[in-house]
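First, one chain by itself: the form predicted on its own, in structure tokens.
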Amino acid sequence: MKVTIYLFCTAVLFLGQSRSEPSNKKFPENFRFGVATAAYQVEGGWADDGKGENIWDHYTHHQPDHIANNATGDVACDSYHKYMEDVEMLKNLGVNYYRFSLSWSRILPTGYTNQINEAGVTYYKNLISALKENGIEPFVTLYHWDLPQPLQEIGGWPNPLLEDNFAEYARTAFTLFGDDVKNWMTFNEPQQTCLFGYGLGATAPGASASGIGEYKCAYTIVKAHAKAYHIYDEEFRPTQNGRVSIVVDASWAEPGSDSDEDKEAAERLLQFSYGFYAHPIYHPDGNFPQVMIDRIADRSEKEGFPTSRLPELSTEEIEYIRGTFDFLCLNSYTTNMVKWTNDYAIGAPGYYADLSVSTYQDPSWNNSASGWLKVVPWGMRKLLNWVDQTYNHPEIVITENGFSDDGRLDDLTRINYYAEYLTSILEAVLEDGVNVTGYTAWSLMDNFQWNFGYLEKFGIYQVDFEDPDRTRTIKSSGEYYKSVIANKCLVDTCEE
């Protein structure tokens, strides 16, 4: 532990960081630590075994020039084939649970439930059963990302029959795992896959149809989910005594200075990005935020449209979607300063124009290898109490959290930045009230990483893409997060 600490206050003076001391108190003990990865981003095999095609194997296969280096997921960490060398590796960090996504494909190769493949439902309950064996919990993500391509055929996430399409796969899933599995999340960033991948056009399947195709999208996702926890509340939580949530990411949205134009566009913001996704589940009134509603009829309307380009939920698809949640799931990693702004000219609809504020972060913020993940932490403290007050003190559980860098082994930066992010958190609990129960770092091990393919790395293990074994070492802060799950503390030695 005494290197560890060393290695910390390295990092604090390697960046020039002025932040007092990390938090020299103890977490509570029932607070839990655990590690994340994705199916596409960790598993490879990407045709093994009668696995179907996802958007993502269509996208990498089709479009390579849109991904760093033409990377792909084909191969990746390899844990398809290297799952009991990842259990290892959690054993040896000591978490309580591995979060990880299952793939639609591999389990339902053609998306619909016509067609189940018996090797990729025994991958899954291998694993499953390896992580409990060592004591280990699976936290499990139904979906993140990677829809099955016959899905996207018939238009994907916008198309509002895939509602029942992911029905029937989490029922399928539920089924199969459900009495090991204890906690499930339905879906992982919806923001991600709505707005990048059918708004902008950004990510796999790469849709432009900003201001409409994200929107309607998002309403068929919140109505999945909803019908999802509805299937488990009513046909397997009696006998599978688990939990149900969604995974929703937000940025802290810092208002620029104390304007109340500024506040108004900060609130603005997170309404647009965390509340679009959390408000139909989490909020005790349910429904799209109401700034959204107004303000995008309001421009629908001066574009020439005959009804709002947002569709509207009804009665009875608010109270459906109301309150199913066990608990709640926030993924966040930076902060953005916003300023208000006269809102865009009415031309063409678009997520952005709708949005009409004006964001930015400071220079003077420490870098990751990820453009938009700058170092700042006290926007976790902000964000965890802006969920809390928003959503009526729910349980929450980090479920990612994480910075980027070049993969190198000595990661001195990552753990100033675990500490940083901790101590925020730890402070939100004790000092603030938050319910906050878990904490999970991204990533495991360095994996894909999307459009960036493997230039960014987020893994607390380095992998050895070049190697074909994909030799994983453990890196400087896989010994600093081994440390802080053992003692529940920061420093060498904490305050009861």
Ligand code: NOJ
Given for the second form:
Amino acid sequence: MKVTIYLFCTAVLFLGQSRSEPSNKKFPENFRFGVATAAYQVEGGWADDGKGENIWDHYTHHQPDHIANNATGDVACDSYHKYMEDVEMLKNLGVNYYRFSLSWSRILPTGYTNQINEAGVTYYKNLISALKENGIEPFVTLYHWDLPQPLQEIGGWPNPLLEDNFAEYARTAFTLFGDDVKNWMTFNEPQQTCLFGYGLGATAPGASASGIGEYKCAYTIVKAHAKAYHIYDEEFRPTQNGRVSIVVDASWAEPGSDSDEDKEAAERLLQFSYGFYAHPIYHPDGNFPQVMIDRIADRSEKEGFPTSRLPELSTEEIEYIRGTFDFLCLNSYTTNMVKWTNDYAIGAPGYYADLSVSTYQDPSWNNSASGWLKVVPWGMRKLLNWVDQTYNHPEIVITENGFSDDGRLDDLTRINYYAEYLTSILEAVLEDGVNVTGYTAWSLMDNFQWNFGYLEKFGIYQVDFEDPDRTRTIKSSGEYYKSVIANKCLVDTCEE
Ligand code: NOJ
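The block above covers the form predicted on its own; next, return the form predicted in complex with this ligand.
Following is the full complex, with the preceding chain placed first.
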């Protein structure tokens, strides 16, 4: 009954805003649905039971003016204490899996393996067993942006030594949880970590070194990922039989016109944003994208640097990194239009100067509560086809996709977003033959949205952040997603 009402509302909205109808085809039998969160965004308990400080604790406490309303993740959704309620919500939705992240500092308070925090280990063990008892597969991300502060004190990700620190942390996690966790993701969206954290200085740890910091950061991260993968492969896979991958994010880049220049600019943007992290791992040739190697070397020389600002991967490193994935994890929310432009003048080094393209979003696209997130479902289908073709037809799991608003319960625009994006994904699967096997809605519940604090809400459950109990209430979109999962279908009745 409920489902019918929501679908009826959806249909009206589709007509009212001249949207395309959701598909009436069924998702394949083996298609899996999940929801996602991340430790810093939901857990709270920031200093409870021996947890160490991480860069987001540090950043929100020391630079509060960088976050909307000086918000912090100190309590967030309080999932550290309320995880059993989260499991109840997951059960109610009927998801096949729950994607969450481990807080490195909760397990290893110093960041190093010299000290293991048993209370933190117990927390994750309890969460994982509650999930398994309810038939929900844990999909675990090792690193969702919350580096232990002591590792930032030695430079953070631009320091290549962190490759080994991450590898040791990964080994610890595989040892502790690998009997029950069969799907591992090493890093979440390294582009956001490197570009905003170490290039533009806009997110934790707030280091501004554009044109240098993000490249050194990426160099460490792709190697750290590969090392963790090899450790799993050699030491754990034979007994644990799980899968390991890395989550890389992309927005589709649509050429601003049919001209060859705009097409080249759009491809260049995809390579600088997505390919930088994906190519060394997912592409059969490995290495960073050639367009980055060439452009950054050229500009570095003109700027007077003795070598390229982009670290060079040796032949051994390229071999070691490429192919270190068991499936491809993709996060995507939106699309940008791209136009070719003259190369930026040589001057101070910078990522955007190295890239030299101009981007914009079509004013006719529907808004969300996030400035960057416009609703462009057709971009998802194009992106999936591009990934499929560029990386040799991998199995793809969409590890994040979702929509932000003000947190209302009757969130019909979010229902539209999901129905339209899932239609686009279904078309990619059924009509284009792209091998997408899973879809993950971001997010299970409203949570700490980084620099935007609690202003932008992505949840399919509402959380009352004024209430010390952090009461959770399902939204209309939660009911809709539940019906999609139960029926593997986006409308009331699908073609059989
Ligand atoms: C990207 C990140 O993985 C997640 O932490 C964030 O909240 C959402 N997408 C929305 O911006």
